[in-house]
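First, one chain by itself: the form predicted alone, in structure tokens.
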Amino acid sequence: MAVCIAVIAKENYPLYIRSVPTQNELKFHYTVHTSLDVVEEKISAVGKSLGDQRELYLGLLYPTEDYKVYGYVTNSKVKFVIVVDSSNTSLRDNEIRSMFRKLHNSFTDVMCNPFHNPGDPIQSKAFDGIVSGMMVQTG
């Protein structure tokens, strides 16, 4: 399914980035960071029109020739970015939403761990397992 999954902090630094295949890791870092501009645009546009009631799922941020980039923002302004291969046409919007929901739940579990300092990179084996499950079809 996904070729890259990233969790970006409120201050726009990466808390977690994982990509498959690993030789394209720098390319995916670039893709994730360029998508943050689109995320900020969508957040500000939605914030003005709806006030405090906003949808967490941002949808397709932008397509490239090889990939589609999707975004999601938590209430605490932590951003999730999932990059999917463009050739995967069977992947529907509700499946992407469920991936983000599962990622958000796992992220919440990490934040509830009393030994995790918020703002530190995520090094949870359980979180890593959830992300691996989302990426296993492409690997």
Given for the second form:
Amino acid sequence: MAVCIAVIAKENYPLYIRSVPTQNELKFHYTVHTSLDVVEEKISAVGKSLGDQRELYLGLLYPTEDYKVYGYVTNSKVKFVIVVDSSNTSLRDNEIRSMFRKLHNSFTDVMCNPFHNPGDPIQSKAFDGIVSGMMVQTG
Amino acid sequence: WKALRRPLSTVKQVYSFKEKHHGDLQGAGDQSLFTSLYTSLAQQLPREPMEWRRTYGRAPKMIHLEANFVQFKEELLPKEGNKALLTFPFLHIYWTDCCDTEVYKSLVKEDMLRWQNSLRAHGSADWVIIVVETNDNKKKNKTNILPRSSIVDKIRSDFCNKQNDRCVVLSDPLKDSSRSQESWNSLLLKLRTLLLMSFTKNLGRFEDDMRTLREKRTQPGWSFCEYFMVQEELAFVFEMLQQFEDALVQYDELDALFTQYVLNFGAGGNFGWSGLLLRRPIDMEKRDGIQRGEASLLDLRSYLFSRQCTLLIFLQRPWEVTQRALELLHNCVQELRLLEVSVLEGALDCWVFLSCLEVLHRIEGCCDQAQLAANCSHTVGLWAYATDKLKSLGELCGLVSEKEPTSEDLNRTVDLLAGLGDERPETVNSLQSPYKKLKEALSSVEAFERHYLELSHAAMEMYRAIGRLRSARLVGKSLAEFYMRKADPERAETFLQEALKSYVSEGWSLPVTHTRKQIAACQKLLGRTEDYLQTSALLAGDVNLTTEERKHFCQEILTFAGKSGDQSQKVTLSMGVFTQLTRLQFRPATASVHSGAVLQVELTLRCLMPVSVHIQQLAASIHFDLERGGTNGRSKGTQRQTNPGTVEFHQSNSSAGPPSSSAAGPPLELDEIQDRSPSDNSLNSTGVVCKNTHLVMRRHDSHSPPDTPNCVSPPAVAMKEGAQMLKVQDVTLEPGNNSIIFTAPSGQPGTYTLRQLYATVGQVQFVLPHIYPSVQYEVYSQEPQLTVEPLSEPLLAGLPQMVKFTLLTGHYTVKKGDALQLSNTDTMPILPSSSCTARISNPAAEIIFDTYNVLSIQSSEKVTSISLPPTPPYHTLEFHLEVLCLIPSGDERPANERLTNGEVRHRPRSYSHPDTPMTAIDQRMSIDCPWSIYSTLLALTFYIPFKTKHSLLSAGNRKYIQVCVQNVSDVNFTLAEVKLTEKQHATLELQSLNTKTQQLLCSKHSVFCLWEVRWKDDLPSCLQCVFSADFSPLNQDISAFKPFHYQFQFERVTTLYSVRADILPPAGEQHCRSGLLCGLEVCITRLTEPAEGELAEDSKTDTDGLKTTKLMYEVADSSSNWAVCGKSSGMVSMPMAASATHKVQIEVMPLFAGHLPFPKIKVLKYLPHTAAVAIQPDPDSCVENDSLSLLDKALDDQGDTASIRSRGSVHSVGSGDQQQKGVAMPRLEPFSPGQVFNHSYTQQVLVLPATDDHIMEVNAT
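Could you present the same protein in the form predicted in complex with its partner chain, rather than the form predicted alone shown above?
What follows is the whole complex; the chain from before opens it.
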């Protein structure tokens, strides 16, 4: 299960970011922000080779000693980043993919809300619920 | 491979070749024979590739087989369960050159049997017997030689039952003949085939065994190390076959298995942290450790990785090494943590650091500089990781500080270095080994700094080179933290600012806050007060911080502000971070006041500070623009007024708030534009224009977002002193929204624009350099304005009407005694009114009641004076006045006269208005006002409610006058006292035929009145009549009746001729029949004696002395009832005497049956050309070129009064001065209406259908 889930706008500012435990929030912010480097690298690399037939899931962006950072980018260049604890070795690639898919579906629902202004931070309770379901349950 | 050679002699010799190739042949035999063949055998065997078909559906591969030849020994044969694949004898060869049957029987066969038995005992079925045949041997033993074939046959029959291919003949191997070559080739092929067969079989068996072993891994007593050795054997075999890929797979499998194993069971123990060692292909030292089962986790991992690394480099995939290395290192750290292995603090860091550098060295060793540079994306991770680890080591060992490390730190360092052990022999001599680096870095503060900086900069540069700027900045931030620890805030700040810029521009608030806090610390240390205060202000308003922290930073500002310093100590900060201007409201909301009036401005400020802040002065500077021509009045002022009363300010993104606005750029300000054609105002194109392109299109990366005070110093603010200001003293801003009310200066007329906002807190001044969108208010000065307008539309002429006077006093104060002087006009008298009151209202349209509001109106002959009540400036004074506009009665034309004020009186001119059927009159008024030396000219438009027409009707000699009054207004009137008088002829009697005295004249209806003209002697040829009537709106009393006059005149009234027509049926018929000619008899009779004027006018004396006049008649039938046959017109010469008659016969034919109206008969005056020269009585009726058209339309030429006169009353006045334009040509002239009376006008005659009615017309409808 994830320790941090972030949704980042096309312009690279965070639309949503949540992490557990909360005392490490800052560190996750730095981690997610830095991971954008690799996201951009991967997007541009894929863009050159395959055109529009691209895979949304970007795979492992980069591992750190403590965390593995996975990326996913929608067609509208909204990025999803999931940070997983490195010690969590039971997590398979497929599970990460399905987490991203779930996240994307919920994000689409948020965007479909006529009262949501695209570009604003996400405050949807439903989205929050989905994210909570994917996060490591503390305590 | 072990090749077995059995020579003639029984001496056995073992050849063991330690080579890296993939197998052994075991052999025994005569050293000389085998040695002589060995070289070429070993060389030629691998020359040709063989296709290797593999089990489990793996793709076949072409491989080259190489062999080791070893002399056969029974003890070398593998025992049951032997897992050594590398030393496995794959094929056993028995070499013999025996050609003697006896020898074979006695010795060789026995030997072979023994060999075979021992092979069978060890379960090996992979063997071959090679019989070498040489001519020398044959020669030597010529006598008792059996044919060679028989020996081979014998061997085959003895040993190879059904396996003839197990015995091969090699003939003359040392000869260079084609035969020997051929036999060599077949031998080699045979050997390769057999070898591969055996290899495949044995490898398969090995793999199966290995798998079986692996399946047992859950059983107790299973040793990973043992299994490791088994699978590695396989890997070695693949490696020797140069199948590095397959070899790597074995190690990867081991790796994965180990990971699983670690997770499930755990392994551990003591270990050193000497790091990876990649310089040897096989680290036998570690391998031995594993074999003995003594390896630690790190050892095992290290060994595994070194093998993978070697293979990957063989496979030319160095970049995979770096990637795997990083994974490995992370993994190991995780595993050790998972296994809860107790490690000396820092030991892991050492291990990771050394390993990173070792991998990098290894990669550097096998790639050139260009390759390295191009692939730094693969290596940079290791660099950064190494940097990280070195930093934490430095912190651990007390090397990251201003001071020298303590003894405790030193102890720790010594422990760590001891764990490294001695340097490996491979690197002892290299100057730059990771081992030496680490040792040196931990040796002193300076050395550590040097190494750490070197690594950091290397990592940063690489990150930058591959465009990972965020990562580079993160390393930079880490470096900044290092500098902070080293008490070098100056260098730290550079890195922090760079990182901050990136976080701010991408809107990551938490990192922004964190970095800003670090910057604040730097700035405080550097003593940069202004910057520090600015940053503190940002942090004090940062919602990401706790209230305590925010209060702290706020206090920092307040403390500084409270210091009593000299003037130079003043600090100017950007206001945006301290408090935000959210709203500005004008009172009154129009933001436009007259000079001297009170205008209030309410500011809403959102204070971002966590505590309430006392402000000594809050001021807004004002830019004053003298409005050009701005004293004109209000209309211009309101036009220019674009600001609504309330201005909302868009929030420029706060320092730490959600940055969507900055990231998305400023909002577009769009306007619609329409391009219209100048000629007909039709739309050519329409579009949308962005008004703030300069903001929207601005490059974001090259410019920090507007108003984000991430830059150290706030924007330079020029504070203009002396200018006008809005000011309030001593306000306290509470956290959140505050409302502050200013009173704006409004002395001079003009435009006041709010430019900047200042808040002064002691030594600190917060400045908002631009108020955007711009806010302005206007102060105007207004001239007094007088307008007069109808109280109700439309104003009707002829009736008393109310008009409204409105006086906007503007800057003028109406004093007691001020009066308006209206010049009287005859056409519009002002009706005196006893109670005329004025209403005074202030600019807010509130009515002010006052005792002096009664107006006194005094009229003299020429002037009406209205004295005004005293009225303050910028008030509105209103009163009503009743006026009456007289309806002009006709064609009188009064001479121009001068008004009392010297103006030329303008005769009110009537004209028809397009919007209404009523005729309009513009009535001008001239008013002298006390505030001006010039008269004010105003115009009112009145409408005449009636349209009047008149006509003369005749019956023989009798005359009637009809007047039609049409009500074109919307009002219903009562008409009374209808009268018609003739002005000049007293004898004339006009007898009214109207019965009613009062008549209702409804809107849009007409009333007709009729009079019979009676005369005694002669009927005057010219009648000048005046129609008069009284009228009033319906249901008003008698006093409300107003007169209405209408003048008109008739000329040439007397009937001169009567025309009588008769239609005679054809001869013998009683009635006319259609299609038959009838006779039309026209009889023209002179009724009167010629009058004087007539004689002179159009008569001429005939040759016989009789006065005649020429008439022209014309029969025309416009309705196509009649066909005129023959002459339809002609001239008649009429004697000018009463009862002179002329008859004309004309043939006509009715075209239809029925009651047909008579054809029309026209009689016209014929004027011969000579007469035309003399007098031209009516030039307007001139007929040119014999045309019969009557040009009475030319009457319109007559000038401005013509249209209200009757069209029929052509008067002769003024005709004399008209140029005669007729040429001396004979002309026709119509008679005036009434001069010719037609008796048979509208008479009808019965026409029967034609007799031969075989044609019948049927009209079916």
